[in-house]
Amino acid sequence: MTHRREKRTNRLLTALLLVLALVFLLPVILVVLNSFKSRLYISAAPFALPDTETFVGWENYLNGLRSAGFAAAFGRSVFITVGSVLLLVVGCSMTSWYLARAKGWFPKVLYLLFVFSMIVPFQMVMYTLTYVVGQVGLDTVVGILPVYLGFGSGLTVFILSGFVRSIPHELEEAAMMDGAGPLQCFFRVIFPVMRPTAVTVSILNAMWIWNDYLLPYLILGTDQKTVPVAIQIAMQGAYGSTDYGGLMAMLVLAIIPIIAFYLVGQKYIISGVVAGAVKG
């Protein structure tokens, strides 16, 4: 009886799962599919399949690509997303061994506000941090980089702080006597270690860096568009028209890239954030 069950239980999860997997695949799926037919179409019968009436082939990418400036956004967005997960995973590892290891008041309440800068909500600090980064000369597209390094240490260093402390301090001692210094003992022993969850905190941050909107929109303006500015002021035309079909296709575009790295750095995400909660 107990292991009918279980297999009761186990199908009805099963279908649970498979009915969630396909509510959130379903937006997806309707942008995949609106983005080959003609804007005409899109909005009178959304949930319907190309025919031969509303098909139109690659000419909403043709169009997006030409009238959004998509090639000159996605090398912003690539550069501003590979720079901010760089001196996230570098500088939040180095950052999470000195506070898993150093003893004393100073390191607790370093991690602590780490801490809290997760549930301090951007909204209350953007039209400050709007006009300090304008003051200071930070506006540009390399002076964002370190804008998101502060905004994503929070989460970062809460996630590798954990795993840190599941490193046995056994592996530290023998490379200092065999003369290794504080920068060789990290990069040649511990950063190795921290491998799957340095990529999870890449994966996680890149998502988030690749499709925020507000921030490089207030920073950046629409001087220097990202992807996601890019395709919201480009297909907005006048009078509230909107070219759905260059729309659709410039969004199967920006996810492509963030789904590629998601899928190749997926098995490395659980083992990841459940790593800190075993120790060595």
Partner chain sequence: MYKRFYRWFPVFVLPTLAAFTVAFLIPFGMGVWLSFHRFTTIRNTHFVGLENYVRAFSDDGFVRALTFSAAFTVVSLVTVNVLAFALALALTRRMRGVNLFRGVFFMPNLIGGIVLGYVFSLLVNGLLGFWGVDITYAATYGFWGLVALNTWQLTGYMMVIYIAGLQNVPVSLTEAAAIDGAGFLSTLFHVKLPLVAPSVTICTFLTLTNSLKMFDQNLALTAGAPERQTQGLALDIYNTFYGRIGWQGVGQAKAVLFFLLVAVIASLQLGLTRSREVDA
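This is a predicted model, so every value here is computed, not measured. The term rigid core refers to the most C-alpha atoms you can superpose between the two forms while keeping them within 1.5 Å. Numbering follows the first chain given and starts at 1. First, how it differs from the form predicted in complex with its partner chain.
- Taking the rigid core as fixed, one finds a CA shift for residue 55 of 2 Å or more between the two forms.
- Shown in the overlay between the two forms, fitted on the rigid core, is a CA shift at residue 38 of 2 Å or greater.
- After superposition on the rigid core, displacement of the C-alpha of residue 26 between the two forms amounts to 2 Å or more.
Can I get the form predicted in complex with its partner chain as well, since the one above is the form predicted on its own?
What comes next is one chain alone, with no partners or other molecules.
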């Protein structure tokens, strides 16, 4: 009796969820469809499926890649995301271990400063950050990596030191007794234990750095575009006319790596969201 009722509820729920899932997917499906249509038909009839008259094959993708320097922007975004994430994960896990283990007021104050930086909106430091970064010569594609290290360290140190505190002291004390120096001890003993959390935190960072628009726009400008900057420029349109076909193709190309990334690292992404949450 109750079993049958449960089955009916499940069927009803599934139907409801299917409709909602379709609504969630619709905007993305629409962009994919329109990326194969001639630019003239995109804003005029966005819901029409491509037909023999409007279908242009890969033309938009070729135009999008060629015209706006999108391929270069793509490479730059990959470089910045990967480089920053590596710096963040190595730098911050070392820092987190030190801060979680060292005694005294200074490490404590440092830790609090890192945590404090998480709630400060970017607009608070936007103008002065651009100035300071220019002064010290970090306004290049390579120079932006340490900027991301600094700006992302709040969240990263916060999550990682939370984890370090759950590692028993005995583990590293045993290693030190055996004569391992701090560096050896860290990379041979501590870092392997931290790895799942380190992967999680890397994914969280990769997601926001890949999508970040304002920081690269202000620091690198429009000559050295990243993907979000390229898309914003393409949208504003050169000489007042936007190539919607190329734009649709760029949007699809910007989304593909994220989806691929998600499919590979789904488990870690989900645990990353939860890890970021429970420690909050």
